[in-house]
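For reference, the chain that follows is the form predicted alone, supplied as structure tokens.
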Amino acid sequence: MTWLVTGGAGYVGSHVVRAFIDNDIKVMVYDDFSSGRREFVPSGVPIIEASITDADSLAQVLHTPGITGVVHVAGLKYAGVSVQDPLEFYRVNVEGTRVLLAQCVAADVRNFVFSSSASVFGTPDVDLVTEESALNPESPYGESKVIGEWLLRDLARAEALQGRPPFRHTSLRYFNVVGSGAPGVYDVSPHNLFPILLDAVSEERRPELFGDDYATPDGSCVRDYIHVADVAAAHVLAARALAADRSLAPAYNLGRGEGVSVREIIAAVEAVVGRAVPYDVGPRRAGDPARIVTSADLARAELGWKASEDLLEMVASAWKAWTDASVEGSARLG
């Protein structure tokens, strides 16, 4: 049994890949490096060096014998470049995953979990969202998930109608992933807030908070934020599950259920380093919703998953991950 992962050298996607390992499950990882980087790769993984969108590269590697399934965590990850490079999101997130699809079909390569996200919700006008809440995106980035999982329904239901074997899936709606699981992998986004912090604070710069005028209770935004060594064990549970000819529901959403502002990130920043962090004031942007946090419990109830990182957890394991990297001198963004 082996599982390829898309995206597999990426910060999430690499954390995904040791957690296979760490149960042993076989993996492949297929990544064209636009963000992934190979020392995120543990050694001995065969790796695939090819874009999402390159039917021929999938093809092939879908035909490998023993190919098990599909974790699908490649794509463009950032709900405000995508307002300004929509087609370009669509292009990677909606073509790459129809691609990605059809090549499985070709193959009967028949278990796929998606790595999709919070923002499919936009703005809710809940304290908790569920699976059932509306999805109500609010950036290409979110609408691109929104299709990925649509893609996913309906090419599960024609296989179906068509009387073919059972194209089993679910979704992962990740909300804030932080921290870090494995020594020298860290979030590399130059957009993520903890590691534009994390290095603002490293070289002793005044991090910017993006904007403090929302209506939450201190104005900067809440988010409930989640260790990615939590988000990866949820891929082995939804991966066995599958491969164990279990049937899931379609989506389940990954987080604490607890909601965190920016500025309470910044304080427990401020007690794992052990001075204060100073910052600047920015305008909002584009495509953040003022709140969103949600509740586990169909993850809990029906994969036997749960968070076990608490905040402080998150922030030292995400403030040791990028020191380790600078003594190193490997340590950047994008």
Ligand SMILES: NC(=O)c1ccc[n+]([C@@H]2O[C@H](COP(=O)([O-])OP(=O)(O)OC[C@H]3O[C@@H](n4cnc5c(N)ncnc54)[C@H](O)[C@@H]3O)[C@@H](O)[C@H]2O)c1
Contents of the next structure:
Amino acid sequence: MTWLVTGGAGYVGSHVVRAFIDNDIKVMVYDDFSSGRREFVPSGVPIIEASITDADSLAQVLHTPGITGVVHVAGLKYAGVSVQDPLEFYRVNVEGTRVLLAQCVAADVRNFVFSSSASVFGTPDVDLVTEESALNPESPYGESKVIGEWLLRDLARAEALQGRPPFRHTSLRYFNVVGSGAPGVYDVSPHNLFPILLDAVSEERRPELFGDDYATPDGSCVRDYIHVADVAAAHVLAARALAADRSLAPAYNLGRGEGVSVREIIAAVEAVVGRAVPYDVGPRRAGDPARIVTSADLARAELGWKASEDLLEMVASAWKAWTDASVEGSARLG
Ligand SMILES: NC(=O)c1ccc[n+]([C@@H]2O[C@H](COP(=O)([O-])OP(=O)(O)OC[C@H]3O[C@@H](n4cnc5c(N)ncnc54)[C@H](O)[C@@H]3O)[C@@H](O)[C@H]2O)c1
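Let's compare: the form predicted alone is above, so bring in the form predicted in complex with this ligand.
Next comes the full complex, this chain leading.
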């Protein structure tokens, strides 16, 4: 049994690759290296360098004997950037997913785990969102994730209607993925809080807090932070369940059910680095909801998944990975 991990050279994907290897499940990585890094992929893992929009390359790899399923992590991920370049997000995230699904069915690869996102909910009006909460994406990025989930649903229904073997799938909606679960692998996103913060702290610059006048207890945005290794572990559980012919819910929210503010993150960074982190307060960023936190009850009940790492471990592992990379001279954003 071998799983193809698209985007396996990225931050989340390379942790998924490690989680599969640690559980004795073979993997292959399919990545175009547009944001992924070759050094993030563990040695010995076969790599196909190509785009998910390239039907011929996909057809070739998906016909490799023994491919059980696909974990589809590849994609573009910045909500703000997607507002400026929606067509590119639709090309990669929607068209890429459509091409990949078409090639999966053509090759009779019928197990599929999709990387979705909390952004499908937009700005929720409840304290804890669940899988039942209304989908209300507020950016082309969030919309592309909703469409990805619909593509899976509609394909599975069509396959059933045609009396073909089931197309088994689920979507894992990650909340704010942070931390590091492997030496030398860390989030390099120039738009995410942790890398922005750690980059500034390591260079002794003052980071900027985007807005302190939200309707939250300390005025800064509240998010549900989740360790990347916990997120990766959920993919193993989902892949095993699908391969064992268990039907899963169309989507699971992956979070810790605990809201943490940006100011609390900065305090945790101060605790980890052992010094004060002075920061500037700037204007709000467009499209940032005040608070989004999820219940993970469904993932616990049906996947047997539970986040195990706490906030301090998330910050400590992220800081260690960042400083190790700085020592090696490879720490950089983007
Ligand atoms: N990081 C988060 O907090 C977060 C939260 C929710 C959802 N997600 C989703 O998880 C996935 C991975 O996020 P990440 O943080 O690891 O991002 P990342 O940029 O580190 O990884 C994305 C990977 O996909 C590859 N890729 C991009 N376009 C491709 C294409 N056309 N063909 C093949 N490979 C391609 C990149 O090279 C990279 O290796 C994304 O789909 C993202 O939307 C991430």
